Amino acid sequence: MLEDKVVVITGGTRGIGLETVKVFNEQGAKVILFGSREETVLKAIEGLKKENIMVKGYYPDLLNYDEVLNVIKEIIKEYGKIDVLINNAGIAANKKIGETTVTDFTNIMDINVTGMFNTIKAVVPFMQEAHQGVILNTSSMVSIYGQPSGVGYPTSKFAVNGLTKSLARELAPDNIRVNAVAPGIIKTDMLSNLPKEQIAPLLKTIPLGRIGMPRDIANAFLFLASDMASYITGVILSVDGAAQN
């Protein structure tokens, strides 16, 4: 489905991002992953090599636009294009507002929103020049429902939705599609660390009766990146088993 497409995936060293790297590789894409640190990028690349998956990796500071742009230019120089950008890098929060500092709030907004803006801003001119491209962003079910604590996280994901919908309209004349995937409760490292007694109540909120897997999200990204979704833009696709608020 993605034969010879060049794909950049931020937050690609673990969880949903790493699974998306694998799925896109299976579908013929040339994948470049971004991580937050050199050691995590190298570890991910080594792990993928053991599965006969060859990818390239970088670790730019997503809050430093010039650094991001230089890496994007390097990728363009090597591959000639970027067909798909997946913005998956982000952090969560769960402190009550009384415990949340201004620095806490600013940090999550910077990483989840400003970092995404920087990668998009760096890539868009090259997509415009090619008159084609796909930008996919990781949102969250809490961008729709909110959450009972950790206000910075849903706030940042509301912003991701606004960015997605607005850029879809702005970039449509350039034949660039912009969509987001809003995962529900997914079996990642964070969830695996929860005791069973905390997971059981979560299951009751999901009509499909199971926790989502990283591949469920990766497959949603795959569909939206492919030509099968060529008339879809400005969509926030919920992948949450019809989970309830």
Ligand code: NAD
Given for the second form:
Amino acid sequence: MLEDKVVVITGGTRGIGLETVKVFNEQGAKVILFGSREETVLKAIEGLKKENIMVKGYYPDLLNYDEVLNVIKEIIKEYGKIDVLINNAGIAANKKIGETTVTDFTNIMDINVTGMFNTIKAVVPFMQEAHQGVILNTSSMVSIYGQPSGVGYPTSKFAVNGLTKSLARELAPDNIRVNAVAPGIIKTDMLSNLPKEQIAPLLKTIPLGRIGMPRDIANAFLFLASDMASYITGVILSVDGAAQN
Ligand code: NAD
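What I would like now is the form predicted together with the ligand, since the data block earlier showed the form predicted alone; can you produce it?
The next block holds the full complex; its first chain is the one shown before.
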């Protein structure tokens, strides 16, 4: 479904991002993953190699626009284009507001929103020049329902939806589609960092009766990245088993 497409995936070293690397590779894409540190990027590349998956990896500081732009230029030089950008890097929060510092709040907004903005801003001119492209962002079901703690996280994901819907409209004349996937409760490290008391009641609220797997989200990205979704833009696709938070 993605033969010879060049795909950049941020937060590609583990969890949802890593599974998306695998699924896109299976479908013929040339994948470049981003991670936060050299060590985790090398570890992911080594692990993938053992499964006969060859990818390149980078670890630009997503909060430093110039650094991101330099890496994007390097990728363009080597591959000639970027067809798909998946902005998946993100961090979560679960403290109550009284314990949340201003730094906690700005930190999550920085990584989840400004980092996404920087990467999109660096890639868009190359997609505009090619008059084609797909941008996919990882949102969350909390961007629809909110959540009862860690207010910075849902706030950042509501912003991701705003960015997605607005850029879909702005970039449609350039033949660039922009969509987001809003995962429910997915089995990754992010989930295992949440306290059990917070997960158990959430599980009861999933009508499909199971927790989501990273592949459930990767498959949604695959559909949205493919030509099967060529008339879909500006959508926040819930992939959450009909969960109600
Ligand atoms: P994860 O913690 O396993 O992976 C997070 C990824 O983001 C890692 O690859 C990490 O390198 C990257 N990252 C984190 N901080 C970074 C930084 N400062 N700079 C660069 N990269 C950074 O989590 P996951 O569950 O796979 O989460 C992936 C995305 O899915 C996130 O955007 C998250 O908000 C979203 N999400 C997850 C769930 C869930 O239940 N797991 C639910 C809804 C949305």
